Amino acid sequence: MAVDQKQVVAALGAIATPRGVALPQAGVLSDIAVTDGKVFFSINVDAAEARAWEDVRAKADAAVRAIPGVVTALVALTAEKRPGSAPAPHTHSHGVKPAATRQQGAPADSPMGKQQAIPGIANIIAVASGKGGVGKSTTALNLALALRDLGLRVGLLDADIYGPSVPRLIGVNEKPALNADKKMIPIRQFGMPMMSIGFLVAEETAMVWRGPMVMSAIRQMLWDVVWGELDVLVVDMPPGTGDAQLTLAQQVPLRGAVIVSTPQDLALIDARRGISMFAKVDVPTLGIIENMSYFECPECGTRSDIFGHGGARHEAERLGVPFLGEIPLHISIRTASDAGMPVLESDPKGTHAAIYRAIGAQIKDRLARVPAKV
């Protein structure tokens, strides 16, 4: 059975709000997104109000999940402070409790000591760009495969809201099933657990979200998905240094960053930018990847530096990070990321394959040497 919207605003009229009258009237709802059964909206207060609301978060999350027809919702509190207003607690409009330990050496009143692990996963990497454009998710995707191959338990999440790809790039396009705790179980593909905001909504949806909307996703992302026992998350970022990297670095101890870059100047500034932002919110950059780092012909062997060539390991060495591995622009790693097989399944002994899984045994083994967050 459809959902409509006002079934939604129905649903929602029978929750009282500390304004005295039902959530519909209250005057804090942002429009409401049905789409194939899936529901996202947020309730928008001044943030001096936000403890008080966030039961009503939960009343109205579990409402509208209680609707005939809904497969998924996503209800964010959002709380902005306004002129005059005293500073609000910190919420967690997931409902997920703040962790009983902080990240050492952050102070108790830091954003970083709100972190708290996700039981069953060891490790969380992020893999991130300073600009799109660079081949991030292919890389991601690629690199999972890779440590996979290394005989890690592996899962992906593509934290790209506004631009997922890795459903195209496996070749699905399933919806998520839920479990009886309406936690979604993840789409396995390739041997490995993965989540995304492809997976919940059309391919040409434009997702037009406030940064609320987007930290509230993937918190839901991260908590709400049964993941089972992993060794390492990888996460696909969104480019830039925004909302998504901030949230993802102040919710969970973050073990470390890959950035992808290509060889131009352009991409490195970019990347620059990536690794002083992880390294302002206490994560190490694990190294630095060049992308499209040069052109082989296929028919006469001739090599072209189409963007360069070097700007990443040069980078690396000035910054004093690692420098993991250069990889070509090559028409059968785009041809195999379009048709949804990604180079270690489509051609697993190729010349292309080694050089990701040689780069995912450096990431392996700097996972080994980088200190645990406690």
Ligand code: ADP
Given for the second form:
Amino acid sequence: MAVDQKQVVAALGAIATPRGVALPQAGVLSDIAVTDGKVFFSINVDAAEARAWEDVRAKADAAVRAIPGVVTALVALTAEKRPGSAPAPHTHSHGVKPAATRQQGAPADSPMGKQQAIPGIANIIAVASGKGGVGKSTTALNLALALRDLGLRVGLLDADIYGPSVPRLIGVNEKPALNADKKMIPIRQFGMPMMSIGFLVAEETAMVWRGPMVMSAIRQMLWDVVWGELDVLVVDMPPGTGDAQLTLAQQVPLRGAVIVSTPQDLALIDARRGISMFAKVDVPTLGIIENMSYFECPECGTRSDIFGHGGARHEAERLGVPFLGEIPLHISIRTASDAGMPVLESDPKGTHAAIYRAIGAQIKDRLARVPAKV
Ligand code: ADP
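Follow the form predicted on its own with the form predicted together with adenosine-5'-diphosphate (ADP), if you could.
Everything in the complex follows now, all chains and molecules, and the chain you saw is the first one.
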């Protein structure tokens, strides 16, 4: 039986709110998206009220999940800060004990004051790009696998809310199961736990989310998922350097960022913006990777520098950030990822896998040297 919006509204009608009326009448609900039994909506309240509404969010979540035919629900509590009001508190709870604030002594209203460490995860690194289409997601996945090959316990979070590509890149699109505490159990593929908003909602639904909803969904994917013990969680960031990306960089307790760029000037300018965005929120850039660095002929192996070459290396030197390596533009990287088999899995002994592992080794090394702030 297909679930529809009316059933969702009816289920929410039984939930009381701090405003003295039932949830559908409180004037706080976003549009309710229902696709194939997946339900998504947000409860939008002022930041000052957020704590009082967390219980309502949890009840709404449970009520929706109890509707026959609902396979998954994502109920986000978004707290919008009015100019001059108190800083937004964390809106997730689910029994997660607040961990130590990452930056000891950070003022409560600084961006860093909002960050919480995630229990069990030693390092979170962002893979970012100034613009889309540079191969950020492909690089994030192969890099995660390279770090796994180097003996680390690694997870992957696809936070590219505008175009979640991890389900396609790993050839899996299943909804995560819930454990007894209603926490999501990440999908395991290639020996790594992975989460993507693409597992939860249809891609078109993800596209229309507003900034606060994006952040709330990402918080859920960080804190309401049973990640287990991880040495590194690789976060595939949404491309670009706009407000959504800045908020994410502020609120996720990142140890560092890796910037993916192509050699073209334009992409490099965007990469520069990426570096300064992370610098703004005090996240060190672990380095730049030049993707599609040169064309490698699949027949003869000849290398052609079709975009010019060395741009990212020079840029990294100029900006004083490490240059991590060059990944060629090669048909096997594309066909492997598009078939749900990243090149580290399809050809683990090949030259491309070796390049990713060499980059992974530098990141592992840098993580050991970046001072822990937890
Ligand atoms: P982004 O996350 O930056 O939007 P993707 O990782 O989705 O980019 O990559 C865009 C396209 O480019 C995909 O079809 C992918 O397979 C391909 N691609 C990425 N890196 C390479 C590479 N080094 N060689 C060949 N194709 C690549």
